[in-house]
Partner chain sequence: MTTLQAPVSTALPAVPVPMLVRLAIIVVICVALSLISPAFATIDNALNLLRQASLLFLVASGLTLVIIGGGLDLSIGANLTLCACLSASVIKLTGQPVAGVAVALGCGTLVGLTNGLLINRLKIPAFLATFGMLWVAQGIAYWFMAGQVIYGFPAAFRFFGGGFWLGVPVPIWVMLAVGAGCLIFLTRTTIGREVYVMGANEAAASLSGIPIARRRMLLYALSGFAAGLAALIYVARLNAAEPGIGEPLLLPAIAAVLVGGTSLFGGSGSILGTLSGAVILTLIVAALNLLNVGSAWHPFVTGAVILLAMLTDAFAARRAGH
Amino acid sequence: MSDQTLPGSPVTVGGYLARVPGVAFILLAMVVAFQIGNPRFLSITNLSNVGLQASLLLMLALPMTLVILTSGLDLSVGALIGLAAVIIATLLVAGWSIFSALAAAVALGLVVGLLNGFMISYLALPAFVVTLGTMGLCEGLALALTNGEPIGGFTPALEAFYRAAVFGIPVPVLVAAAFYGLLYLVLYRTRFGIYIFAVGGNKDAVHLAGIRANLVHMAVYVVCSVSVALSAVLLLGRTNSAHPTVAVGMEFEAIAAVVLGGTSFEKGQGWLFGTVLGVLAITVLRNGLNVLSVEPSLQVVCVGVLLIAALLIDRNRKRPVARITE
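Output structure of the single chain, in the form predicted in complex with its partner chain:
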């Protein structure tokens, strides 16, 4: 921990620039290229599309950043958001109010988060296996509850919420921004945040310092699962129906976005805003390729190349170790 600056020390502009992950340069390059390719790329309509498409991935990738900071991983988020959507939709159709349905989603998130967190933290089991297991549980439950069929016909309020805009900014973008703000405060302005970095850095040392490291570790998974379960509201608004397996596979994209943003699997190094850049890079790439009508099979290759290229850039630069403070 000796190379990490202490809380409150000033951060210079140069320090900021040096910390920018390679994906930021690629993002810039993509924006320039797509704008040359199609002048409508930077239009208000398209920017709002990018915002909408990024917001959902962001809701998964931001809490995933906390998990990865603790040297962990959560593969269950994609299946969990699908299951939460199924449960909310089922309850709404059954006549529950939105708030009771949301409470049920929070309860679901708590159960899954506690299950993940307990096994990973207290039992010291590998996060990959634990969350792969809970991923199966969530996906299977969602399928079994719906018999594989989408559930629709719930209140149009969710879609109206999703489609609404304040000062021209889509609500989901505002929600994601607010969530970023919240996690920012938690991570950089509270003791809990400092503990998260510390658990990732050296859990034993945290424990020896008299902090309940296991509890902090478990809490990270609970935060992740609960926020993901609540994000199901955005998913429901977007798809206007609950698909049991709609988001299975999104966990890998969320993890890729986090790592693209410069958060590492080791030693509690990471940067929350980097995750925003990572999510934007993935979203802009897909959106831009669509706007330029690039051939579908090439689009698949491009996603892989983006991942590897961004990491190559980072490999070739010497970045200082990320700090505890922002």
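Think of the rigid core as the biggest set of C-alphas that the two forms share within 1.5 Å after superposition. Numbering follows the first chain given and starts at 1. Because the structure is predicted, anything quoted here is derived from the model rather than measured. Compared with the form predicted on its own:
Once both forms are fitted on their core, the CA shift for Leu47 between these two forms remains under 2 Å. In the core-superposed comparison between these two forms, the C-alpha atom of Leu28 has shifted by less than 2 angstroms.
Please give the other form, namely the form predicted on its own, since only the form predicted in complex with its partner chain has been shown so far.
Since only the chain itself is given, any partners or molecules it might have are not part of what comes next.
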């Protein structure tokens, strides 16, 4: 999972720096540049805003990391969170309790996750094609339920939850941090986490070892979809309305954040904290460009440039190193 030096070999500063993904250096450079461009960039108010913006993307990118670690992909997360938000808002307007509406969102995530996971793991269909199909399915259902119109007028409790803070830290940031801690324990402290890396590395070998690799593979998509569906609460709190297409395109930023963080689409290689760095890089970039009044369309271009730049830096810095177990 990670490169280790040989026992007894000297540990150098260069050795440590070689393990830092290129996105970390780019992130530092962006912070310095945006602070020079606008002295208010590192203000408490703007940093709090960066945290709020990063929290929702992190809730999508973290489970996406698990999917990509299995050499998979999930293009449906943007459309799914939009559909989940529509369902929650519709049920709240109809008089359902928040807990019942959340249960419906969980059920939706479970169905989509099982659908994706079963076709990808048991039927061996390409993840790109399957999740592209469920993306269209979720987006179409959201549009059909709303006639393309936003839904508002539900309980203000969600917006109050999103705007709340504990000891000055926004609640969504705390939620995202807790979610990171939970996935960290799952990925690095459980057998399920070990199996995720193994499935990404060599699924056939996992089968031969007597492990139900297909079930593990499917479970990853279920975890991803359920997590994304629950994240609709943050989306509703941010926008105070449910629009069927508001989150379409977020799958691109979620995948970009995972790749920026150093997770590979092959061989089950990657790390969860790298995704956090990737999310921060994209969020800081977008926030800084907003502060400098850059057009939203050009911001998407800049995210693509950021991704390519980070990949080129990592490619040029990689060197063969010995691998041993801890």
